[in-house]
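As a starting point, one isolated chain is supplied in structure tokens, in the form predicted alone.
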Amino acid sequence: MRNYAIILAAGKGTRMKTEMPKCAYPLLRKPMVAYIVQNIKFADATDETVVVVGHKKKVIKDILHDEVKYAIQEKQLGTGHAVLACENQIDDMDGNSIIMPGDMPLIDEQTIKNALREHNERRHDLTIVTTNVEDPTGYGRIIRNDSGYLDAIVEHHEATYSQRMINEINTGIYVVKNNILFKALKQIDNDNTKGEYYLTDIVTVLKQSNYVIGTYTLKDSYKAMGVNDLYALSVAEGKLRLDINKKHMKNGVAMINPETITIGHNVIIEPNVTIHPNTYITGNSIIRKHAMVGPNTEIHNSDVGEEVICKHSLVYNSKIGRKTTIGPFAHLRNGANIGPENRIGNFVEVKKSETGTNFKASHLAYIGDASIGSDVNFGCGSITVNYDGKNKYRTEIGDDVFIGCNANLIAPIKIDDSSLIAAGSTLNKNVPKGSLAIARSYQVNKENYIMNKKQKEKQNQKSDT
């Protein structure tokens, strides 16, 4: 018996008032629908995930690629119509499907596990995940009979005044047996104010056939919040940030003023790390033990080594070796691979370059498309000139090289071991091992130039009068 997850991600999300499909909108730099797919995977309770796409389906497919199967809802005619589009993707009718909205990024793996377990242990044909909220506006209400069992689900705009006073709502998450799901969907109609096929209408269909319908109540109601506009997105992001930070702090990560710190869903932080205020760490980043990150630092998809200090800096798609100091105001990007015990200082940018041990670029430098050895000093104001307007070229610098201030290394160029580049030089030829390279004009001092100039100006002023 195979279990499936069905994610509804075909809607336009008009209340977001953006061109991006709602389910693709990012929280902490990660699309909402990606959270759901990942948490389904972590729950390890289903065999296959089917995502229903429609409006701008290519955007969703570009996010999830081949992690899931896809069902196409060409016209958005309601949630029931969307699930029906999955019929050809469900191969095992003896299994179950958990159906989830694609705009509910806070539903975690434990909730998914609990809902499926409740469904199986109680031997339900249909299980509806409910929760209680202070303000149920906009949600379908759970209507129970005198015995406390589910009687119906009434959408907000279809509900009477007394029904709108009910605080127990339908989260939009269902677990249902496949062999009854699609039969029931073919029996519902669109006789409602919106002219849509509601998935909730299968409750009435299944009750009439005496199927067992139950509920699973989610205690943490915030996990079931749907994101329908940009304000709700900010609320969901705040809840997610709090949960993530709490988990890391309980695992031994020190956070100074954690309300200002943003850590992404996939970030790994080892114990004994300190994170300072106004720091963002997102993507598939790893922060290793005894590192100190921040304040005012942004790290994305990067590996930060043990005992690294990184402050007031940007680090994107890069790696930093142990005991290296980054910043303030440094920028690492596009595959920068910084070796151990380095110093990348004030206003230094490193792009697509690797360095050895004990490399120092303390201030005001650009290093792009370069391979640099160990024990190298890169002087203030020096740059690798890697771009000729059409193509990028590489610079190779060996070990034990000293590059003076304000040097230009015009790539492609190779600076061999134990060389010295004189300050102010512009090099366009390779430098052999152990050489001193000087490429600058000779200095000319014109003595008494300023004094003579002033005297000449005075004489001209007298002659004019």
Ligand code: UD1
Given for the second form:
Amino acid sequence: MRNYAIILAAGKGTRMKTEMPKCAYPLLRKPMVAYIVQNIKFADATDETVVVVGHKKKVIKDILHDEVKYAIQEKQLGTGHAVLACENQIDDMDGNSIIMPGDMPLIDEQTIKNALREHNERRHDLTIVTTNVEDPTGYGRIIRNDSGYLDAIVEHHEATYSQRMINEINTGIYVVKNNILFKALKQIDNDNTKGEYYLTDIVTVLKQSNYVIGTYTLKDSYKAMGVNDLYALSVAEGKLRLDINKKHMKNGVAMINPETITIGHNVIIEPNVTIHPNTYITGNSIIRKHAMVGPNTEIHNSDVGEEVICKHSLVYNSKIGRKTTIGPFAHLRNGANIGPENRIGNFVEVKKSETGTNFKASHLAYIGDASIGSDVNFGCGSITVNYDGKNKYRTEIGDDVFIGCNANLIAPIKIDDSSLIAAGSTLNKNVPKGSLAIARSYQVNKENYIMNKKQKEKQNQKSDT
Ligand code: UD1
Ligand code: CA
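What does the same protein look like in the form predicted in complex with the ligand, given that the last one was the form predicted alone?
Time for the whole complex; same chain goes first.
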């Protein structure tokens, strides 16, 4: 028997009032729908995930790629209509599906597991996951009969005044047997205020045929929060931020002013790390023990080594070796692989380059497409000239090299071990081992030049009068 997860992500997200499809919006720099897919995977309770896409489907597909199967809902005629679009993707009608909206980023793997377990153990045909909230505005209300059994789900727009007083809401998560799901979906209509096919109406249809319908009530209601507008997105992100930061702090990570610190869902931080304010660490980043990160720093998809200090800097898709200091105002990007005990200082940019141990570029430098050895000093204002307007070329620098200030290294170029590059040189030829390379004009001092010039000017003035 195969079990499926169905995620509804075809809707326009009209209440967002923006162009991006709602389920693609990021929280902590990760798209909403990606959280749901990941937690389904972590729950490890289903065999296949089908995502219903429609409005701007390419944006959602570009996020999830071939991690999931897709069902297309060409016209957005409601949540019931969206699930019906999956019929061809669900091969095993004896299995169950867990249906979830794509705008519920805080849902966790445990809730997914619990809902499926409850459904199976209690032998329900349909299980609705409900929760109790202080402000139920916008959600479908759970209507129970006198014995406490579920009678119906009534959407906010359709609810009477007294139904709107009900605090128990439909989270939008359902577990249901596939064979009865698609039969029921074909029986619902769109005779309601929105003119949509509501998935919630399967409750009424299945009740009429005496199927066993149960509920599972989620205690932590915030996990079921549906994000319908940009304010709700910021509330959900704030909640996620606090949860993640708390987990790290409890795990031995010090955070100064944690409200201003954003740590992504997949980031690993080892104990004894300190994070300073206004810092973002996202993607698949790892921060190793005794590192100090921030203030005002962004780190994305990067590996920060033990005892690294990184302040006021940007680090993307890069690696920093142990005991290296980065910043203030450094920019590492696109495969900068910085060795241990380096110093990458003020206004230094490094791209697609690797450095050995004890490399120093303390101020104002650009290092692109370079392989650099150990014990190298890269002087203030020096750059690798890696681009001729069409192609990029590599610079190779050996060990124990001193590059003076304001040197231009025109790539492709190789500077061999133990050499010295004179300040102000523009080099376009390789430098052999142990050499001094000077590529600049010699200085000429014209003595008494100023005094002589002034005297001449005075004489000219006299002869004029
Ligand atoms: C829905 C439920 C409501 C529940 C709430 C929980 C219905 C009718 N209502 O309301 O009972 O309390 O979620 O958050 O189901 N979608 C499609 N195709 C469509 C319409 C929607 O794929 O034609 C997708 C959306 O992209 C979204 C999800 O379904 O991810 C839910 O749609 P949304 O419009 O947000 O439903 P709610 O009004 O929040
Ligand atoms: Ca919603």
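So that the term is clear: the rigid core is the largest set of C-alpha atoms that superpose within 1.5 Å between two forms. Residue numbers count along the first chain shown, from 1. The shown structure was predicted, so the numbers you read here are calculated from the model rather than taken from an experiment.
Asker: Just checking, between these two forms and with the core aligned, does K453 shift 2 Å or more at the CA?
Answerer: Indeed, K453 is displaced by 2 Å or more.
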